[in-house]
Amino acid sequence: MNITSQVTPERIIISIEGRIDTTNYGEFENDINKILDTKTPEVVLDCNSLNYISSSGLRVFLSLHKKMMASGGRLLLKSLQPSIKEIFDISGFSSIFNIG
């Protein structure tokens, strides 16, 4: 898994690349914490080469929404591949997440 960050003053696009799994969920969780600290208004969460998600990778997705959600901020989804636009939706977190 590798990430990478743009940040302006109006949001975060965050780029994931590889597999989000119970190997790697803490480092991704850690990671994505740190950016956050920020408290930017927009997080965008960049999947197109996001290839794998595991639950654990899931909750940590979960997590974030709730802390946006928290500060007033929203998080947007884009580019799910379709393999992970399935796992979202049969999770039912695609009614959750703001997926474009």
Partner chain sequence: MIREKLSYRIISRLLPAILLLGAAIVTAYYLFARSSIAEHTAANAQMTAKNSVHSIEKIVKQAELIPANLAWMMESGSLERDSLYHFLKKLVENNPLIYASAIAFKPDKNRRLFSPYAYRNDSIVESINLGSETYNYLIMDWYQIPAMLKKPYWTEPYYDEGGANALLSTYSHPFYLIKNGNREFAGIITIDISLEWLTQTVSSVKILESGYALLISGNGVYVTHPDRNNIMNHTIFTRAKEMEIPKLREIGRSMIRGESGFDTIELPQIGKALLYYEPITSTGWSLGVIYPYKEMYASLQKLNLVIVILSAIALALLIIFISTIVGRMLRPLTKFAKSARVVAEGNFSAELPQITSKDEMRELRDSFEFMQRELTVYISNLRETTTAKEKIESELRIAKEIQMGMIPHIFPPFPQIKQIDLYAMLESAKEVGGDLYDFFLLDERNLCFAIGDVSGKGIPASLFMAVTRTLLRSLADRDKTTATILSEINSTLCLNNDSNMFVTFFIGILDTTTGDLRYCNAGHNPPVLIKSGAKAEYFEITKGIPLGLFDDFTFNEQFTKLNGGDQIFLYTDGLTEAENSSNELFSENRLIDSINISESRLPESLVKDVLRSVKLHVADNEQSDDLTMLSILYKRSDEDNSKGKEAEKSITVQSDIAQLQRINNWTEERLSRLGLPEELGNTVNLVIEEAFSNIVFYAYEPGDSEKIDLSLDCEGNMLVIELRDRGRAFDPTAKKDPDTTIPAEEREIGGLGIFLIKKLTDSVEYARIDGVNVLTIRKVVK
The other form holds:
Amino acid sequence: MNITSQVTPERIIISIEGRIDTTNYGEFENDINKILDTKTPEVVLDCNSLNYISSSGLRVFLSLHKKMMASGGRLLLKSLQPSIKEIFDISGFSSIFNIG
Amino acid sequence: MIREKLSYRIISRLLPAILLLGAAIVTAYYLFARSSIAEHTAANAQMTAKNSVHSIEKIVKQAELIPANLAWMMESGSLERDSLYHFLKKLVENNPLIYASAIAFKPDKNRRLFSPYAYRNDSIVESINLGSETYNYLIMDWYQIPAMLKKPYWTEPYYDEGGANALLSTYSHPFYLIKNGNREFAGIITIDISLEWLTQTVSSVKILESGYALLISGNGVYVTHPDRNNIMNHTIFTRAKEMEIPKLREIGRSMIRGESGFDTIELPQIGKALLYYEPITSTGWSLGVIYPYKEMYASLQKLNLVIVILSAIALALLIIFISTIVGRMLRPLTKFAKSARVVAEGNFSAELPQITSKDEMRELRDSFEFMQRELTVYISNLRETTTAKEKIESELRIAKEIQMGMIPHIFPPFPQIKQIDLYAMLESAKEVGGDLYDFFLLDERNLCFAIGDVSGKGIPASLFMAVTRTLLRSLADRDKTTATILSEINSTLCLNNDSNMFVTFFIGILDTTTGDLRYCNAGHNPPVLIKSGAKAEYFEITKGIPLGLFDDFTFNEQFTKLNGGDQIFLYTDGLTEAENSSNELFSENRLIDSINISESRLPESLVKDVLRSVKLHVADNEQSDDLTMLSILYKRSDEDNSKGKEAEKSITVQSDIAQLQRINNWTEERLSRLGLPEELGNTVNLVIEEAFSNIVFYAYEPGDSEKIDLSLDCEGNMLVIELRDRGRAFDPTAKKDPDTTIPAEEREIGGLGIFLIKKLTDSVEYARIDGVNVLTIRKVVK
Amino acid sequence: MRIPKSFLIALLLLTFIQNISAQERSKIVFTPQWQPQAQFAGYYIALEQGYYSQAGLDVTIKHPSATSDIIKILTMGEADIVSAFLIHGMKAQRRGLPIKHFAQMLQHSSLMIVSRKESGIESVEDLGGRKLGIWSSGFDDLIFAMLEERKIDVRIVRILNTVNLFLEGGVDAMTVMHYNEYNTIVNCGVNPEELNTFFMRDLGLNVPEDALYCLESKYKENPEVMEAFAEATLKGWEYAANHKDYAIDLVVRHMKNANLPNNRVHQRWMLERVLEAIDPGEKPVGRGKLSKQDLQLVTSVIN
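Having seen the form predicted on its own, could you give me the form predicted together with its partner chain?
Up next: the whole complex, starting with the chain shown before.
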């Protein structure tokens, strides 16, 4: 798992690469939290290179989504791979997240 | 060679002083001799002049007696006037000295001028009366001057006009007659004296080469002189003016005053000369003798030349003498120089020159001897020290042997295990080193291997290494994860590690039957993985931190799978950091390159090839760090393949989330072996992960390391996933599905895993059989 | 003692010459008034350099003896031209001798009285009662004129021709010629600063000296010859002034020929002094001529 970010005052774009699973979700969450600023109005998660995600990863996404909602911001998921999109669909997350 | 001999230098310093001294002596001698000669010459001159004057005076006095006697005779009346002619004739005839004689009477009433006169005419003596109208003798010097002065008078010399140019002088003597009882001046008696004898006397005075005697008259007229032109023509005063020598005039004045004395005078032709003059008192004339200086001192000049030549010879001899003596005195120095060279070559008993004198040479010899003795003592001390050092070194060698004995070095180590070919080597930079490697079997199929590098070098490092190795041997266990082993070693090392030493460490446990490799790294260099038929590349591993630093550090085990022909190459940084003389490191790139260019894939050859490359790189530079390599080739034989397949249906993992990667790898391989599509991988992975993590989190307490068996197989078109664990009874299927329709902010975090499993598979069954939780998941596959 | 050989010769010549009655026109015998010395350098040069022969004269220089009377030599015809003191010449004329003064060579008087400083004679007046040596050959006219004029009574001592009596201290003072005896005294070792000198020329008696005379008859006969002789002689003097060494050489040669003691130092002195005397200087007259003033002076002296 590797993440890169692009920070502007209006939005933060975070690109996620590789796998997010039980072994590294904690690390992922930490990394995201480090990048995030509660005042940022929009956060975009670019999932183009996200190959795999397990429930642990989904939980991180969810808590991130909650955090953004609480601060009046917006979380946007982008370029999900079909297998990942399937997981989002199955888990019902597709209806929660803004997926573009 | 010696560019400037000491003796030459001494001579060159001495020479000016000697020359100065010599010059002073010669000058002093010269001045003394000169003054002595001057004195001698002066005495000689005086004597010569006095002698001449004396002989002249003798004759003059003799001559003077004649007129004096005549005068007495006249006065006494013993001569008659008439007989005077005859008398005078006889007088002249009988006195060869007398040229003529006259008795000139003072005129009286009877006779005006009367002067009987006898003179030589050739050989005959004739007589006449001089007095006549035309010859008024009364006003002539020879008469007038003595008559007026009433005393005898020598006239100035004159040439006789009648005779053969004879040089004459007239001596006039007044005579008196008694008239009327009174003694009255009556006339003058004269004799004319030829001065030939005088000029001969004076001319015969020979003085050196060009010196001479001269005679001047009362008026300063030259009567005799080597230059005939001067005689009777010049006075000493006209010569003085002509030659422009004012001093000569002064001398002349002294001479005609009747004085005697010395003087020096510069004359043309003659040069500087000594002049002595002495008066001929009776005539008022003066005799001078002239000594030319250059002739006076001619002998001295000659002597001087001889002295200078002798001095030059003496000087040359002196130089030879000094250089010989100094050379002889300094000869020992050359020998000392030779001895010093011999000593420098190590022969302290080099022979020294014998010095019998008690001078500085002796001192030098004593110092030299002292130096030799001290050197001998020093060298013997040095030998003892060296022996002691050698003893320590030998002990260190033994220590090294012991250290080396601690690590396995018999190859091949496990001939019974055909899947493994292994080679290792450790080359210490010092006698004992801080590197270590180790490998041993945990059971019949699991090989534990490790490599480490202790901070620092030498004995402390080697001891730390020994401790680490011992801990490894005692703590390694088949059932522990590599991370656990490292944590335990770490904790033990951290205890009482006052010296703050640490060790980078890499541990791996290879299942020789499956090729599964579990490993954990503690700050060690990443090993090289050489996949069969591929280029070598570095392991992607977690770096971790070295052992012995923080006892609570959590190490993570990693997993990979070796296929047949794969090789893992471990090394210490002594390899990559080996420096050549230009301070270039061997570097990780060179390591990879040297592995890749190695033709052989056999560990022993590979290790030796790499070692050669390193040595080539380092060249002459000293080895600064231990070189340690360990290479393991995994070569699964064909007969083991079936057993391996069988074994692959299931895998036993520790109840540790870190095992997930190993599980993923296994799953992917398993699916491909079962011929299932790759797209299925992610789904199956997700299912197994969710199930496994549920068991790890819920069936066990955190930190428990229990085994979980996982199997994956196909039953018809059904993929069966089975997980068995011995943890608490836990039924994940019992968990209520989360409501996926509610908004995100209301959703619980958790419970999603089992929900996903259910959604992605076709059945999930839980059973508790004999204390074992068995979760069977089935999914229809095409 | 000097045997007067020249005197004997003169006696012989006297009868000999009288026999020669006729003389060739241009043949001139010249007799200076004294023995050879630089006083006559001009004549020697005129002869030697051919000035006389250029003037058509065949000149023979014949010196007299020390005791000869030069006027007598002229009147007796022994010489055609003589050199004589102007005073002597005029006195002879006064005596009625038929001689002609036709040139005045020395314009100034060289006659002087010299005395040793130690004698205490500081002026001519101091000569009173002292012994004054005067040559017997006639240098006395001017001295007597001076003494008479100043009324100085001196004791005259006649001397033949040497300075020895003076040197010996036999006289207190002596009359000398500046160009000759004065220098002889100096050359006998007496330094000039030891002498007091009294020049006649400083005592108002700067009477010209050497003059040329011939018989009046001869002059009348052939005045050009005499004038030519005078002119050639002056030319000789001019040459001497410019060639002193040569002049002295010539003089010394003449002296040697006459067996006379000679030395260049003395002759140089004499030549220089004589040349000074020839130059008229401030006198208002040409070379070789006698000024009227001087004629008057001499006339007054001999009167």
